[in-house]
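Take a look at this one chain, the form predicted alone, written out in C-alpha coordinates.
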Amino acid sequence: MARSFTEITDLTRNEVFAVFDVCAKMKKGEIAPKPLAGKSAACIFTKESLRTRVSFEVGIRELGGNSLYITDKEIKLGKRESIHDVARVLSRYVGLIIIRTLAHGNVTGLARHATIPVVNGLTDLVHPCQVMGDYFTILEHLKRDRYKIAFLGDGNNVANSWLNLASLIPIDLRIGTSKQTPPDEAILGRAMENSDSSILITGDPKEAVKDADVIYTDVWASMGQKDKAEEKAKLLGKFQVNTALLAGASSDCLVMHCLPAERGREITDEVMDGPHSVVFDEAENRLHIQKAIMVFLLGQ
(Lines of atoms letter the chains of each structure in order from A and count residues from 1; the text may use other names and numbers.)
(Lines give C-alpha, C1' and ligand atoms only; values in the text may rest on other atoms or scores of the structure.)
(Ligands and ions follow the chains in the order given, each with its own letter.)
Protein backbone atom coordinates (compact mmCIF):
# COMPACT_ATOMS: atom_id res chain seq x y z
CA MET A 1 0.00 0.00 0.00
CA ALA A 2 1.35 3.43 -0.96
CA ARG A 3 1.81 6.25 1.53
CA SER A 4 -1.27 8.52 1.61
CA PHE A 5 -2.32 11.77 3.28
CA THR A 6 -5.83 11.37 4.69
CA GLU A 7 -5.21 13.36 7.90
CA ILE A 8 -2.32 15.40 9.29
CA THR A 9 -1.73 12.59 11.77
CA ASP A 10 -0.67 10.34 8.88
CA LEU A 11 2.62 12.22 9.27
CA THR A 12 5.04 12.20 12.18
CA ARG A 13 6.12 15.39 13.88
CA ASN A 14 9.43 15.35 12.00
CA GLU A 15 7.67 14.70 8.71
CA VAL A 16 5.40 17.71 9.24
CA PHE A 17 8.42 19.98 9.46
CA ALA A 18 10.10 18.16 6.56
CA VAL A 19 7.06 19.02 4.39
CA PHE A 20 7.27 22.67 5.53
CA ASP A 21 10.96 22.70 4.57
CA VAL A 22 10.24 21.33 1.10
CA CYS A 23 7.39 23.82 0.73
CA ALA A 24 9.66 26.77 1.58
CA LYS A 25 12.34 25.65 -0.88
CA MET A 26 9.85 25.08 -3.68
CA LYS A 27 8.16 28.43 -3.09
CA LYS A 28 11.54 30.17 -3.35
CA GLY A 29 12.35 28.24 -6.51
CA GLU A 30 15.32 26.46 -4.92
CA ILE A 31 14.06 23.04 -6.04
CA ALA A 32 11.69 22.07 -8.86
CA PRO A 33 11.01 18.34 -8.63
CA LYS A 34 8.90 16.67 -11.34
CA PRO A 35 7.67 13.44 -9.70
CA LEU A 36 4.56 13.39 -11.91
CA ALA A 37 6.41 13.70 -15.21
CA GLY A 38 4.64 11.50 -17.73
CA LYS A 39 1.86 10.68 -15.26
CA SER A 40 -1.69 11.77 -14.55
CA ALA A 41 -3.51 12.50 -11.30
CA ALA A 42 -7.20 11.69 -10.79
CA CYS A 43 -9.00 14.56 -9.04
CA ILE A 44 -12.31 13.27 -7.65
CA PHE A 45 -14.58 16.15 -6.60
CA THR A 46 -18.01 15.53 -5.12
CA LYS A 47 -18.11 19.06 -3.64
CA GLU A 48 -17.86 22.40 -5.39
CA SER A 49 -14.45 24.02 -5.17
CA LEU A 50 -12.34 27.03 -6.09
CA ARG A 51 -9.05 26.93 -4.15
CA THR A 52 -8.74 23.15 -3.81
CA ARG A 53 -9.41 22.37 -7.45
CA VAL A 54 -7.36 25.18 -8.98
CA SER A 55 -4.41 24.84 -6.60
CA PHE A 56 -4.20 21.08 -7.07
CA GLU A 57 -4.55 21.23 -10.85
CA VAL A 58 -1.91 23.96 -11.12
CA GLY A 59 0.35 22.12 -8.68
CA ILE A 60 0.03 18.83 -10.54
CA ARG A 61 1.02 20.54 -13.78
CA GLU A 62 3.97 22.27 -12.12
CA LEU A 63 5.11 18.85 -10.86
CA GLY A 64 5.13 17.63 -14.45
CA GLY A 65 1.80 15.81 -14.48
CA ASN A 66 -1.65 16.01 -16.02
CA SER A 67 -4.85 16.31 -13.97
CA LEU A 68 -8.14 14.55 -14.68
CA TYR A 69 -11.21 16.20 -13.14
CA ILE A 70 -13.78 13.56 -12.15
CA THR A 71 -17.18 14.36 -10.68
CA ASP A 72 -19.35 12.16 -8.52
CA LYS A 73 -22.02 12.23 -11.22
CA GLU A 74 -19.61 10.34 -13.46
CA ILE A 75 -18.39 7.64 -11.08
CA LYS A 76 -20.89 7.59 -8.17
CA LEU A 77 -18.17 6.47 -5.78
CA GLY A 78 -19.30 3.53 -3.67
CA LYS A 79 -22.64 3.25 -5.49
CA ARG A 80 -22.02 2.50 -9.15
CA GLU A 81 -19.07 0.38 -8.08
CA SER A 82 -17.27 -0.26 -4.83
CA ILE A 83 -14.55 1.99 -3.44
CA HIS A 84 -12.27 -1.06 -3.53
CA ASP A 85 -12.76 -1.46 -7.27
CA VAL A 86 -12.42 2.24 -8.02
CA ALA A 87 -9.15 2.34 -6.09
CA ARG A 88 -7.73 -0.69 -7.88
CA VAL A 89 -8.75 0.54 -11.34
CA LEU A 90 -7.42 4.07 -10.87
CA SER A 91 -4.15 2.66 -9.53
CA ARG A 92 -3.62 1.08 -12.99
CA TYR A 93 -4.21 4.37 -14.81
CA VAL A 94 -2.79 7.25 -12.75
CA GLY A 95 0.03 8.07 -10.36
CA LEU A 96 -1.97 9.91 -7.70
CA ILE A 97 -5.54 10.39 -6.45
CA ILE A 98 -6.88 13.65 -5.01
CA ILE A 99 -10.36 13.48 -3.48
CA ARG A 100 -12.66 16.18 -2.05
CA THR A 101 -15.83 14.62 -0.71
CA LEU A 102 -18.32 14.38 2.15
CA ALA A 103 -17.66 11.08 3.90
CA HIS A 104 -14.19 10.66 5.37
CA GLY A 105 -14.57 6.90 4.95
CA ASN A 106 -14.46 7.34 1.17
CA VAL A 107 -10.95 8.79 1.47
CA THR A 108 -9.64 6.18 3.88
CA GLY A 109 -11.24 3.45 1.78
CA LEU A 110 -9.47 4.64 -1.35
CA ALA A 111 -6.19 4.91 0.55
CA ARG A 112 -6.58 1.40 1.95
CA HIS A 113 -7.11 -0.23 -1.43
CA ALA A 114 -5.10 1.93 -3.83
CA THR A 115 -1.51 1.15 -4.70
CA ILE A 116 -0.80 4.85 -5.34
CA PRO A 117 -0.91 7.83 -2.93
CA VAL A 118 -4.29 9.33 -2.04
CA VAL A 119 -4.53 12.95 -0.85
CA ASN A 120 -7.49 14.28 1.12
CA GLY A 121 -8.63 17.57 -0.42
CA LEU A 122 -11.39 17.90 2.22
CA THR A 123 -13.98 15.78 4.00
CA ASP A 124 -16.65 16.60 6.54
CA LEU A 125 -14.26 15.39 9.25
CA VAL A 126 -10.97 17.10 8.37
CA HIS A 127 -9.32 19.57 5.98
CA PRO A 128 -5.64 18.65 6.36
CA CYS A 129 -4.08 20.46 3.37
CA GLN A 130 -5.74 23.69 4.49
CA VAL A 131 -4.30 23.66 7.99
CA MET A 132 -0.85 22.57 6.80
CA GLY A 133 -0.84 25.58 4.48
CA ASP A 134 -2.14 27.80 7.28
CA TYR A 135 0.63 26.83 9.67
CA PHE A 136 3.21 27.37 6.94
CA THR A 137 1.75 30.87 6.48
CA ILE A 138 2.11 31.55 10.21
CA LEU A 139 5.75 30.44 10.07
CA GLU A 140 6.34 32.91 7.23
CA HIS A 141 4.86 35.87 9.13
CA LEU A 142 5.61 35.33 12.81
CA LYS A 143 8.72 34.02 14.52
CA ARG A 144 7.74 32.38 17.80
CA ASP A 145 8.89 29.28 19.67
CA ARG A 146 5.23 28.43 20.20
CA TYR A 147 2.04 29.95 18.81
CA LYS A 148 -1.16 30.91 20.58
CA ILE A 149 -3.89 30.14 18.07
CA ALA A 150 -7.54 31.02 18.63
CA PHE A 151 -10.09 29.26 16.44
CA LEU A 152 -13.54 30.85 16.65
CA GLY A 153 -16.76 29.33 15.38
CA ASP A 154 -18.08 25.92 14.45
CA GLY A 155 -16.14 22.86 15.63
CA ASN A 156 -15.88 21.69 12.04
CA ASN A 157 -13.35 19.94 9.80
CA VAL A 158 -10.90 22.86 10.01
CA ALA A 159 -11.08 22.94 13.80
CA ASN A 160 -10.51 19.18 13.81
CA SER A 161 -7.44 19.57 11.63
CA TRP A 162 -6.01 22.21 13.98
CA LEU A 163 -6.45 19.69 16.78
CA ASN A 164 -4.72 17.02 14.70
CA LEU A 165 -1.76 19.35 14.18
CA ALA A 166 -1.70 20.15 17.90
CA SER A 167 -1.47 16.43 18.63
CA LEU A 168 1.88 16.39 16.79
CA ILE A 169 3.57 19.75 17.40
CA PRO A 170 3.47 22.20 20.34
CA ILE A 171 0.56 24.63 19.97
CA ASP A 172 -1.42 26.69 22.47
CA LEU A 173 -4.79 26.11 20.80
CA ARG A 174 -7.97 27.75 22.04
CA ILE A 175 -11.26 26.85 20.36
CA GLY A 176 -14.07 29.29 21.02
CA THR A 177 -17.40 27.67 20.23
CA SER A 178 -20.82 26.91 21.68
CA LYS A 179 -21.65 23.78 23.65
CA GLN A 180 -23.77 22.63 20.71
CA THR A 181 -20.98 22.93 18.12
CA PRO A 182 -17.89 21.18 19.56
CA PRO A 183 -15.09 19.57 17.56
CA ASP A 184 -14.86 15.81 17.08
CA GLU A 185 -14.56 14.12 20.47
CA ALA A 186 -12.00 11.49 19.42
CA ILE A 187 -9.78 14.02 17.67
CA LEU A 188 -9.99 16.35 20.68
CA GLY A 189 -9.03 13.50 23.00
CA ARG A 190 -5.98 12.65 20.91
CA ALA A 191 -4.81 16.27 20.94
CA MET A 192 -5.27 16.49 24.70
CA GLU A 193 -2.86 13.57 25.07
CA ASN A 194 0.01 15.65 23.69
CA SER A 195 1.56 17.20 26.79
CA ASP A 196 3.56 19.59 24.58
CA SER A 197 0.37 21.35 23.50
CA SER A 198 -2.22 23.26 25.48
CA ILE A 199 -5.85 22.82 24.42
CA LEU A 200 -8.74 24.97 25.63
CA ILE A 201 -12.39 24.69 24.61
CA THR A 202 -14.27 27.79 25.74
CA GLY A 203 -17.62 29.47 25.24
CA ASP A 204 -16.04 32.90 25.84
CA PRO A 205 -14.54 34.50 22.69
CA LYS A 206 -12.52 36.99 24.74
CA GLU A 207 -10.90 34.15 26.67
CA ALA A 208 -10.07 32.41 23.40
CA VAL A 209 -8.33 35.42 21.83
CA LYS A 210 -6.51 36.73 24.92
CA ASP A 211 -2.92 37.52 23.79
CA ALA A 212 -3.43 35.28 20.72
CA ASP A 213 -0.85 35.30 17.94
CA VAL A 214 -3.43 34.07 15.44
CA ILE A 215 -7.20 34.49 15.24
CA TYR A 216 -8.78 32.01 12.86
CA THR A 217 -12.35 31.61 11.70
CA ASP A 218 -14.44 29.76 9.14
CA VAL A 219 -18.03 29.80 7.93
CA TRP A 220 -20.48 28.79 10.63
CA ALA A 221 -22.37 26.39 8.37
CA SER A 222 -20.16 24.26 6.13
CA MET A 223 -21.11 22.77 2.77
CA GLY A 224 -23.86 20.23 3.29
CA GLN A 225 -25.08 22.14 6.37
CA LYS A 226 -26.51 25.28 4.78
CA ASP A 227 -29.97 24.29 5.99
CA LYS A 228 -28.62 24.92 9.50
CA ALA A 229 -27.18 28.36 8.68
CA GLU A 230 -29.60 30.40 10.79
CA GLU A 231 -29.41 27.96 13.69
CA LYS A 232 -25.61 28.12 13.64
CA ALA A 233 -25.69 31.93 13.39
CA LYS A 234 -27.72 32.12 16.61
CA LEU A 235 -25.32 29.78 18.40
CA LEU A 236 -22.12 31.37 17.12
CA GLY A 237 -22.94 35.05 16.64
CA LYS A 238 -20.83 36.19 19.60
CA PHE A 239 -17.75 34.56 18.04
CA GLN A 240 -17.68 36.95 15.08
CA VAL A 241 -14.14 38.17 14.35
CA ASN A 242 -14.37 41.96 14.47
CA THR A 243 -12.25 44.95 15.49
CA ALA A 244 -13.46 44.88 19.09
CA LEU A 245 -12.43 41.25 19.48
CA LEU A 246 -8.97 41.87 17.98
CA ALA A 247 -8.24 44.34 20.78
CA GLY A 248 -7.70 41.44 23.19
CA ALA A 249 -5.15 39.65 20.99
CA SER A 250 -1.44 40.26 20.47
CA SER A 251 -0.70 43.60 18.80
CA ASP A 252 0.87 41.84 15.79
CA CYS A 253 -1.66 39.03 15.59
CA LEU A 254 -2.60 37.44 12.29
CA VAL A 255 -6.19 37.01 11.17
CA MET A 256 -6.92 33.93 9.07
CA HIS A 257 -9.90 32.46 7.23
CA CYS A 258 -9.83 29.35 5.05
CA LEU A 259 -12.44 30.79 2.62
CA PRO A 260 -15.02 31.05 1.22
CA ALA A 261 -16.09 33.70 3.72
CA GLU A 262 -19.55 34.94 4.53
CA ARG A 263 -18.51 38.52 5.17
CA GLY A 264 -20.52 40.23 7.86
CA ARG A 265 -21.23 36.95 9.60
CA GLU A 266 -18.18 35.14 11.00
CA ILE A 267 -15.84 38.01 10.02
CA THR A 268 -16.27 41.69 9.22
CA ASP A 269 -14.96 43.38 6.08
CA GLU A 270 -12.76 45.75 8.07
CA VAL A 271 -10.92 42.82 9.66
CA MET A 272 -10.72 40.57 6.62
CA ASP A 273 -9.34 43.41 4.51
CA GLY A 274 -7.40 44.99 7.35
CA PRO A 275 -3.69 45.09 8.27
CA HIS A 276 -3.78 41.92 10.39
CA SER A 277 -5.30 39.76 7.65
CA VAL A 278 -3.20 37.15 5.86
CA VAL A 279 -6.24 35.47 4.32
CA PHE A 280 -5.00 35.66 0.75
CA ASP A 281 -1.46 34.64 1.70
CA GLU A 282 -2.86 31.41 3.15
CA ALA A 283 -4.97 30.92 0.02
CA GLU A 284 -1.82 31.20 -2.10
CA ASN A 285 0.04 28.79 0.14
CA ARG A 286 -2.49 26.05 -0.56
CA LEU A 287 -0.68 25.67 -3.89
CA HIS A 288 2.77 25.46 -2.37
CA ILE A 289 1.95 23.15 0.55
CA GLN A 290 -0.02 20.74 -1.63
CA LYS A 291 2.88 20.51 -4.05
CA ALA A 292 5.16 19.74 -1.10
CA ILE A 293 2.77 17.07 0.20
CA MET A 294 2.59 15.43 -3.23
CA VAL A 295 6.39 15.51 -3.56
CA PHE A 296 6.72 13.94 -0.12
CA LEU A 297 4.23 11.16 -0.88
CA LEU A 298 5.83 10.41 -4.23
CA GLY A 299 9.19 9.93 -2.56
CA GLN A 300 10.97 12.89 -4.08
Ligand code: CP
Second form
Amino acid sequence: MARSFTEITDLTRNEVFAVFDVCAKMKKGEIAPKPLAGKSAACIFTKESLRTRVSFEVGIRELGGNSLYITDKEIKLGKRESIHDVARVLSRYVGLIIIRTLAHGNVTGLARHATIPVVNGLTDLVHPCQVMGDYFTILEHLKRDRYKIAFLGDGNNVANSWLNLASLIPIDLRIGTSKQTPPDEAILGRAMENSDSSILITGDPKEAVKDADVIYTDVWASMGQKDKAEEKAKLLGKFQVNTALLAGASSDCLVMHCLPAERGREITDEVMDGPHSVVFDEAENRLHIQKAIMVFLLGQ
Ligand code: CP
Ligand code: NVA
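Following the display of the form predicted alone, present the structure of the form predicted together with phosphoric acid mono(formamide)ester.
Okay, now the whole complex, with that chain kicking things off.
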Protein backbone atom coordinates (compact mmCIF):
# COMPACT_ATOMS: atom_id res chain seq x y z
CA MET A 1 0.00 0.00 0.00
CA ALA A 2 1.35 3.46 -0.94
CA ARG A 3 1.44 6.34 1.55
CA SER A 4 -1.77 8.36 1.36
CA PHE A 5 -2.95 11.62 2.87
CA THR A 6 -6.47 11.00 4.13
CA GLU A 7 -6.03 13.24 7.18
CA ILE A 8 -3.22 15.24 8.75
CA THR A 9 -2.54 12.51 11.31
CA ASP A 10 -1.42 10.21 8.49
CA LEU A 11 1.83 12.21 8.84
CA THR A 12 4.18 12.38 11.82
CA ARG A 13 5.09 15.72 13.37
CA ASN A 14 8.48 15.63 11.58
CA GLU A 15 6.82 14.83 8.27
CA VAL A 16 4.48 17.82 8.66
CA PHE A 17 7.52 20.09 9.00
CA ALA A 18 9.29 18.30 6.12
CA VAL A 19 6.26 19.10 3.91
CA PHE A 20 6.38 22.78 5.01
CA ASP A 21 10.08 22.84 4.15
CA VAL A 22 9.53 21.43 0.63
CA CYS A 23 6.60 23.83 0.22
CA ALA A 24 8.74 26.87 1.09
CA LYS A 25 11.52 25.77 -1.28
CA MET A 26 9.12 25.17 -4.17
CA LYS A 27 7.31 28.44 -3.55
CA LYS A 28 10.63 30.34 -3.69
CA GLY A 29 11.60 28.46 -6.88
CA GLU A 30 14.63 26.82 -5.23
CA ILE A 31 13.48 23.36 -6.30
CA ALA A 32 11.12 22.20 -9.04
CA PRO A 33 10.66 18.42 -8.76
CA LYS A 34 8.65 16.61 -11.45
CA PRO A 35 7.52 13.38 -9.76
CA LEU A 36 4.49 13.17 -12.04
CA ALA A 37 6.45 13.38 -15.30
CA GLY A 38 4.87 11.01 -17.79
CA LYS A 39 2.03 10.19 -15.38
CA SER A 40 -1.59 11.18 -14.89
CA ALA A 41 -3.56 11.97 -11.74
CA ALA A 42 -7.27 11.26 -11.31
CA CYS A 43 -9.14 14.10 -9.59
CA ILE A 44 -12.49 12.74 -8.40
CA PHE A 45 -14.90 15.45 -7.26
CA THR A 46 -18.37 14.52 -6.09
CA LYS A 47 -18.85 18.02 -4.59
CA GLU A 48 -18.34 21.49 -6.03
CA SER A 49 -14.98 23.27 -5.78
CA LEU A 50 -13.04 26.28 -7.02
CA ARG A 51 -9.79 26.36 -5.06
CA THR A 52 -9.20 22.66 -4.55
CA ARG A 53 -9.92 21.65 -8.11
CA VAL A 54 -7.96 24.44 -9.76
CA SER A 55 -4.99 24.33 -7.39
CA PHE A 56 -4.67 20.55 -7.72
CA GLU A 57 -4.99 20.59 -11.50
CA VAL A 58 -2.43 23.40 -11.81
CA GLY A 59 -0.15 21.74 -9.24
CA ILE A 60 -0.28 18.38 -11.04
CA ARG A 61 0.80 20.07 -14.27
CA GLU A 62 3.60 21.93 -12.47
CA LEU A 63 4.84 18.55 -11.16
CA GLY A 64 5.02 17.30 -14.73
CA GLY A 65 1.76 15.35 -14.82
CA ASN A 66 -1.59 15.37 -16.55
CA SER A 67 -4.84 15.69 -14.61
CA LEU A 68 -8.20 14.03 -15.26
CA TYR A 69 -11.26 15.69 -13.74
CA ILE A 70 -13.89 13.07 -12.91
CA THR A 71 -17.27 13.80 -11.36
CA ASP A 72 -19.75 11.42 -9.81
CA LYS A 73 -21.81 11.56 -12.99
CA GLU A 74 -19.28 9.27 -14.65
CA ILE A 75 -18.25 6.90 -11.90
CA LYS A 76 -21.09 6.97 -9.31
CA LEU A 77 -18.61 6.15 -6.58
CA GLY A 78 -19.58 3.06 -4.61
CA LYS A 79 -22.83 2.61 -6.55
CA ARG A 80 -21.82 1.57 -10.07
CA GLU A 81 -19.06 -0.58 -8.61
CA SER A 82 -17.31 -0.94 -5.28
CA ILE A 83 -14.76 1.57 -4.00
CA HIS A 84 -12.38 -1.39 -3.83
CA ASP A 85 -12.69 -2.03 -7.57
CA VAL A 86 -12.45 1.69 -8.43
CA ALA A 87 -9.19 1.85 -6.44
CA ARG A 88 -7.71 -1.19 -8.15
CA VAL A 89 -8.67 -0.05 -11.65
CA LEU A 90 -7.41 3.52 -11.23
CA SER A 91 -4.13 2.20 -9.81
CA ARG A 92 -3.49 0.59 -13.21
CA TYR A 93 -3.87 3.88 -15.10
CA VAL A 94 -2.72 6.80 -12.97
CA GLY A 95 0.02 7.68 -10.48
CA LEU A 96 -2.14 9.48 -7.93
CA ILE A 97 -5.77 9.97 -6.89
CA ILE A 98 -7.18 13.21 -5.50
CA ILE A 99 -10.68 12.88 -4.11
CA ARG A 100 -13.32 15.26 -2.74
CA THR A 101 -16.43 13.47 -1.52
CA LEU A 102 -19.02 13.39 1.25
CA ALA A 103 -18.22 10.27 3.26
CA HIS A 104 -14.73 10.05 4.73
CA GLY A 105 -14.95 6.25 4.42
CA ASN A 106 -14.83 6.62 0.62
CA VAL A 107 -11.38 8.17 0.93
CA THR A 108 -10.01 5.67 3.44
CA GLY A 109 -11.53 2.86 1.37
CA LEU A 110 -9.78 4.08 -1.77
CA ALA A 111 -6.51 4.51 0.13
CA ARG A 112 -6.76 0.98 1.54
CA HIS A 113 -7.23 -0.67 -1.84
CA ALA A 114 -5.18 1.57 -4.16
CA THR A 115 -1.52 0.84 -4.85
CA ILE A 116 -0.90 4.56 -5.48
CA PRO A 117 -1.22 7.56 -3.12
CA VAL A 118 -4.68 8.96 -2.41
CA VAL A 119 -5.07 12.59 -1.29
CA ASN A 120 -8.14 13.87 0.51
CA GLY A 121 -9.45 17.08 -1.07
CA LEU A 122 -12.23 17.40 1.58
CA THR A 123 -14.77 15.09 3.15
CA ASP A 124 -17.57 15.82 5.61
CA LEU A 125 -15.12 14.87 8.37
CA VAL A 126 -11.89 16.68 7.50
CA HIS A 127 -10.19 19.08 5.07
CA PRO A 128 -6.51 18.29 5.63
CA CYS A 129 -4.90 20.10 2.66
CA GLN A 130 -6.69 23.27 3.74
CA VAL A 131 -5.32 23.33 7.27
CA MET A 132 -1.80 22.35 6.16
CA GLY A 133 -1.85 25.33 3.78
CA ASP A 134 -3.31 27.55 6.48
CA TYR A 135 -0.63 26.71 9.03
CA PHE A 136 2.01 27.34 6.36
CA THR A 137 0.38 30.74 5.75
CA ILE A 138 0.53 31.53 9.48
CA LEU A 139 4.25 30.61 9.56
CA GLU A 140 4.85 33.02 6.67
CA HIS A 141 3.04 35.94 8.30
CA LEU A 142 3.59 35.74 12.05
CA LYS A 143 6.57 34.67 14.11
CA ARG A 144 5.59 33.09 17.43
CA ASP A 145 6.93 30.12 19.40
CA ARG A 146 3.40 28.80 19.64
CA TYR A 147 0.20 30.17 18.13
CA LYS A 148 -3.11 30.97 19.78
CA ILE A 149 -5.66 30.02 17.13
CA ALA A 150 -9.36 30.77 17.54
CA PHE A 151 -11.71 28.90 15.22
CA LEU A 152 -15.20 30.40 15.33
CA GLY A 153 -18.37 28.82 13.97
CA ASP A 154 -19.49 25.34 13.01
CA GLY A 155 -17.52 22.40 14.44
CA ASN A 156 -17.05 21.14 10.89
CA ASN A 157 -14.46 19.44 8.69
CA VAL A 158 -12.09 22.43 8.88
CA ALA A 159 -12.38 22.64 12.69
CA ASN A 160 -11.69 18.89 12.84
CA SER A 161 -8.55 19.32 10.77
CA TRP A 162 -7.33 22.05 13.13
CA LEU A 163 -7.79 19.55 15.96
CA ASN A 164 -5.84 16.97 13.97
CA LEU A 165 -2.99 19.43 13.54
CA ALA A 166 -3.09 20.20 17.27
CA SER A 167 -2.74 16.51 18.00
CA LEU A 168 0.61 16.57 16.19
CA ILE A 169 2.14 20.00 16.83
CA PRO A 170 1.83 22.33 19.84
CA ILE A 171 -1.02 24.79 19.33
CA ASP A 172 -3.22 26.75 21.70
CA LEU A 173 -6.50 26.03 19.88
CA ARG A 174 -9.80 27.51 20.95
CA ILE A 175 -13.00 26.50 19.16
CA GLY A 176 -15.89 28.90 19.70
CA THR A 177 -19.10 27.13 18.77
CA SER A 178 -22.55 26.24 20.08
CA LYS A 179 -23.38 23.10 22.10
CA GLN A 180 -25.32 21.81 19.08
CA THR A 181 -22.44 22.19 16.61
CA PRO A 182 -19.38 20.59 18.25
CA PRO A 183 -16.38 19.13 16.41
CA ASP A 184 -16.01 15.37 16.00
CA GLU A 185 -15.74 13.66 19.38
CA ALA A 186 -13.08 11.10 18.42
CA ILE A 187 -10.88 13.71 16.74
CA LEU A 188 -11.28 16.03 19.73
CA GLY A 189 -10.34 13.19 22.10
CA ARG A 190 -7.19 12.45 20.12
CA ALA A 191 -6.16 16.12 20.12
CA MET A 192 -6.73 16.32 23.89
CA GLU A 193 -4.21 13.50 24.33
CA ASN A 194 -1.40 15.76 23.07
CA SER A 195 -0.31 17.48 26.25
CA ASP A 196 1.88 19.89 24.22
CA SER A 197 -1.28 21.51 22.81
CA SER A 198 -4.07 23.17 24.72
CA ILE A 199 -7.63 22.79 23.46
CA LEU A 200 -10.62 24.83 24.58
CA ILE A 201 -14.17 24.38 23.32
CA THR A 202 -16.25 27.36 24.38
CA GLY A 203 -19.66 28.90 23.76
CA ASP A 204 -18.21 32.36 24.41
CA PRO A 205 -16.69 34.00 21.29
CA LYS A 206 -14.82 36.58 23.40
CA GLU A 207 -13.13 33.85 25.42
CA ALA A 208 -12.15 32.10 22.19
CA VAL A 209 -10.48 35.16 20.65
CA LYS A 210 -8.81 36.54 23.80
CA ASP A 211 -5.24 37.56 22.76
CA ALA A 212 -5.54 35.26 19.73
CA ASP A 213 -2.87 35.36 17.01
CA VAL A 214 -5.28 33.96 14.45
CA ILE A 215 -9.03 34.27 14.09
CA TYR A 216 -10.38 31.66 11.71
CA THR A 217 -13.85 31.07 10.41
CA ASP A 218 -15.71 29.05 7.78
CA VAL A 219 -19.26 28.86 6.46
CA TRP A 220 -21.82 27.86 9.07
CA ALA A 221 -23.49 25.35 6.76
CA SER A 222 -21.07 23.19 4.78
CA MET A 223 -21.67 21.55 1.41
CA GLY A 224 -24.37 18.93 1.77
CA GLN A 225 -25.96 20.81 4.72
CA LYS A 226 -27.23 23.93 2.99
CA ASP A 227 -30.81 22.99 3.99
CA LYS A 228 -29.71 23.64 7.59
CA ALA A 229 -28.39 27.14 6.82
CA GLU A 230 -31.06 29.05 8.75
CA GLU A 231 -30.95 26.71 11.74
CA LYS A 232 -27.14 27.02 11.91
CA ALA A 233 -27.32 30.81 11.49
CA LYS A 234 -29.50 30.99 14.62
CA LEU A 235 -27.10 28.84 16.61
CA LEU A 236 -23.91 30.50 15.37
CA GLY A 237 -24.86 34.16 14.88
CA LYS A 238 -22.89 35.34 17.91
CA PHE A 239 -19.70 33.80 16.48
CA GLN A 240 -19.64 36.17 13.48
CA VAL A 241 -16.12 37.50 12.84
CA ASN A 242 -16.56 41.28 12.87
CA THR A 243 -14.63 44.37 13.93
CA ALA A 244 -15.97 44.29 17.50
CA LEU A 245 -14.76 40.73 17.97
CA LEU A 246 -11.29 41.53 16.64
CA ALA A 247 -10.80 44.06 19.44
CA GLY A 248 -10.19 41.23 21.92
CA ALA A 249 -7.47 39.56 19.84
CA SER A 250 -3.76 40.30 19.49
CA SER A 251 -3.23 43.67 17.75
CA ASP A 252 -1.37 41.99 14.85
CA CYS A 253 -3.74 39.02 14.59
CA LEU A 254 -4.39 37.32 11.26
CA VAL A 255 -7.92 36.77 10.02
CA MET A 256 -8.39 33.59 8.03
CA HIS A 257 -11.19 31.90 6.11
CA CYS A 258 -10.82 28.83 3.92
CA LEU A 259 -13.34 30.28 1.42
CA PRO A 260 -15.88 30.29 -0.13
CA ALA A 261 -17.23 32.87 2.33
CA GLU A 262 -20.82 33.88 2.90
CA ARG A 263 -20.00 37.53 3.47
CA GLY A 264 -22.28 39.18 6.02
CA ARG A 265 -22.89 35.85 7.77
CA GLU A 266 -19.85 34.26 9.40
CA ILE A 267 -17.58 37.21 8.44
CA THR A 268 -18.23 40.85 7.62
CA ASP A 269 -16.91 42.56 4.46
CA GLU A 270 -15.04 45.01 6.65
CA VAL A 271 -12.98 42.25 8.28
CA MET A 272 -12.57 40.07 5.23
CA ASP A 273 -11.25 43.00 3.19
CA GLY A 274 -9.48 44.61 6.15
CA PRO A 275 -5.79 44.84 7.09
CA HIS A 276 -5.71 41.66 9.20
CA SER A 277 -7.11 39.43 6.48
CA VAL A 278 -4.83 36.91 4.73
CA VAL A 279 -7.60 34.95 3.05
CA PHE A 280 -6.20 35.21 -0.48
CA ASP A 281 -2.71 34.22 0.66
CA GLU A 282 -4.35 31.14 2.16
CA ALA A 283 -6.03 30.43 -1.16
CA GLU A 284 -2.72 30.79 -3.01
CA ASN A 285 -0.91 28.53 -0.56
CA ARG A 286 -3.30 25.68 -1.34
CA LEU A 287 -1.34 25.32 -4.59
CA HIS A 288 2.07 25.28 -2.93
CA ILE A 289 1.20 22.99 -0.03
CA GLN A 290 -0.61 20.46 -2.20
CA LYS A 291 2.38 20.29 -4.54
CA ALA A 292 4.56 19.63 -1.48
CA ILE A 293 2.17 16.94 -0.21
CA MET A 294 2.18 15.24 -3.62
CA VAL A 295 5.99 15.41 -3.82
CA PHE A 296 6.21 13.89 -0.33
CA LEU A 297 3.79 11.06 -1.13
CA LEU A 298 5.45 10.31 -4.47
CA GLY A 299 8.75 10.00 -2.65
CA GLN A 300 10.78 12.84 -4.16
N1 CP B 1 -11.32 26.12 0.45
C2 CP B 1 -11.73 25.25 -0.50
O3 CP B 1 -11.51 24.05 -0.40
O4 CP B 1 -12.39 25.82 -1.54
P5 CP B 1 -13.18 25.05 -2.68
O6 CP B 1 -14.39 24.42 -2.02
O7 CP B 1 -13.56 26.07 -3.69
O8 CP B 1 -12.30 23.98 -3.24
N1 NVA C 1 -16.72 23.48 5.60
C2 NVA C 1 -16.82 23.84 4.21
C3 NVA C 1 -15.47 24.03 3.64
C4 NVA C 1 -15.44 24.45 2.19
C5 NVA C 1 -14.06 24.57 1.65
C6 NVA C 1 -17.59 22.79 3.45
O7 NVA C 1 -17.37 21.59 3.70
O8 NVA C 1 -18.42 23.13 2.63
